[in-house]
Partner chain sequence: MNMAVGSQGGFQPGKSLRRAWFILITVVLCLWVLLPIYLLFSNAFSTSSGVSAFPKGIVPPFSTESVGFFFRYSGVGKAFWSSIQVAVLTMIMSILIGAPAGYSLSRFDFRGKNLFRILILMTRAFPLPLLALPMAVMFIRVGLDDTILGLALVHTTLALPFAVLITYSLFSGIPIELEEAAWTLGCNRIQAFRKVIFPLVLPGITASAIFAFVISWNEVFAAAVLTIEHRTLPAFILQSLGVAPLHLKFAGGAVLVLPALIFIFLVRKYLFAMWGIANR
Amino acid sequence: MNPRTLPYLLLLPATFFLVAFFLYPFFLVAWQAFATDEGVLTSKYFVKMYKHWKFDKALTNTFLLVLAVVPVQLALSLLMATMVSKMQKGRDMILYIWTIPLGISDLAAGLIWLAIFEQTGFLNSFLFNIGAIDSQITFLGYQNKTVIFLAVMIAEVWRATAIMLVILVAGIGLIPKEYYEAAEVFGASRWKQFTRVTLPLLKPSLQTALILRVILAFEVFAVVVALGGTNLPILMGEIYKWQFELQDSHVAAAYALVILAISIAFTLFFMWLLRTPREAQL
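Now the structure: this chain alone, the form being predicted in complex with the partner chain.
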């Protein structure tokens, strides 16, 4: 085997696979959004999407959800990651517990929180048992959009903080302990150590975590369906509806391009916001 061609040979299957099932389909989805079945270029699917009464709501809801969820997750995962880095005893155990939601699908997470929020659920039971309410409250009814939104938000924070936690814990692990000792010798308080040592050195990890998390947040789907049915329109839900119920894959593709554009925009934004010059990397 020639050592010059071997690396390419080994990469070939993966490259072929990604081109065939990742790059090419994205080209296809763009084509589907812009061209009719006869291959005529058109913007009518975008117009159709835009004119539909749920588009605005879906877009707004999704954005609001991301804006509500991601900052909370960022703060929570930073707290958890710094706590983990300070632990000695039981570190692995705690870390396992905190990363459990990583293995739980959004559908399952939706069902988990459904058990809490539904009419005969645990939240109602708890409130009733402590005497805060006299009868069951319908938290997830269509007249209670704000509560549905809150429930989805809580379920999302619960489910998807773990992925940020894992990235940040890995990132903190890369920061040499000596930096903290040096900071301490120079009299930096814990808070100062966190803002002046941890945060700047964690920038690459924060970047990865935020990009990944924001993209996944725009794909939120099954949690919302499980908790709110169709009462809380979101982008992925609309795609599913157009693809299946309305049987118009062109409009679904147009929606997909909207999500894609948002995802790319956010990726570029975070790459710019949290850039680290090469010389300043760990």
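Numbering follows the first chain given and starts at 1. If you're wondering where the values come from, they're calculated on a predicted model, not measured in any experiment. By rigid core we mean the largest C-alpha set that fits within 1.5 Å across both forms. What changes on going to the form predicted alone:
- Residue 264 shows a C-alpha shift below 2 Å between the two forms [criterion: core-superposed Cα displacement of 2 Å].
- Residue 16: CA moves 2 Å or more between the two forms after rigid-core fitting.
Okay, that's the form predicted in complex with the partner chain, but what's the structure of the form predicted alone?
If you are looking for partners or other molecules, they are not here, because only the chain is given.
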């Protein structure tokens, strides 16, 4: 076998996977969004999506949810990863406990928090038993959209912080301990070690964690449905509505392309923001 062709042969399975499970479905969705059933190219489905009264609300709620959830998850995952990396005993057990929500599906997580916030849930029962309330409170009613948003935010932080935690723990584990020892010799405090050693060397892991988490945050669906139903419109919820309730796959495809475009934009932004000095020179 020619050594020059070996790298290309090794890339064939990944190329086939990319074509079969991304490029081909992307082409089908793009065709649905830009073409009529007769095959005529048009932009009317994007216009229909944009003029629908829920589009602005869904877009705004999705962005607000991402902006509210991801920074909190980033701060928590950095704190938890730093704590785990400093532990001498019980590290694996603590990490296992913290990553348990990672194995729970979106819908199951939503139902767990629904059992807490619903009218006959644990929170109402607890407040009633300690005498804080005289009657049950409807936390997730249509008139309490702010509470619904906070409930979804709490559920997402609890469910998906472990995604970033696992990536950051692996990244911290790759940082040579000699750097920290040298920093201690020169009298650097723990905070300076974190800002001058950990964060700069953690950029590739932070880049991966943020890109993955932001993309998944824009695709949140089941948690919102479980806790808010239609009271909190989001982009993925509108895709489901147009595809299965309104039976208009063209507008649903247009929504999907909007989410894809936003995800690509954020990916490029984080790749630029968290680029390493070597990448900046290229």
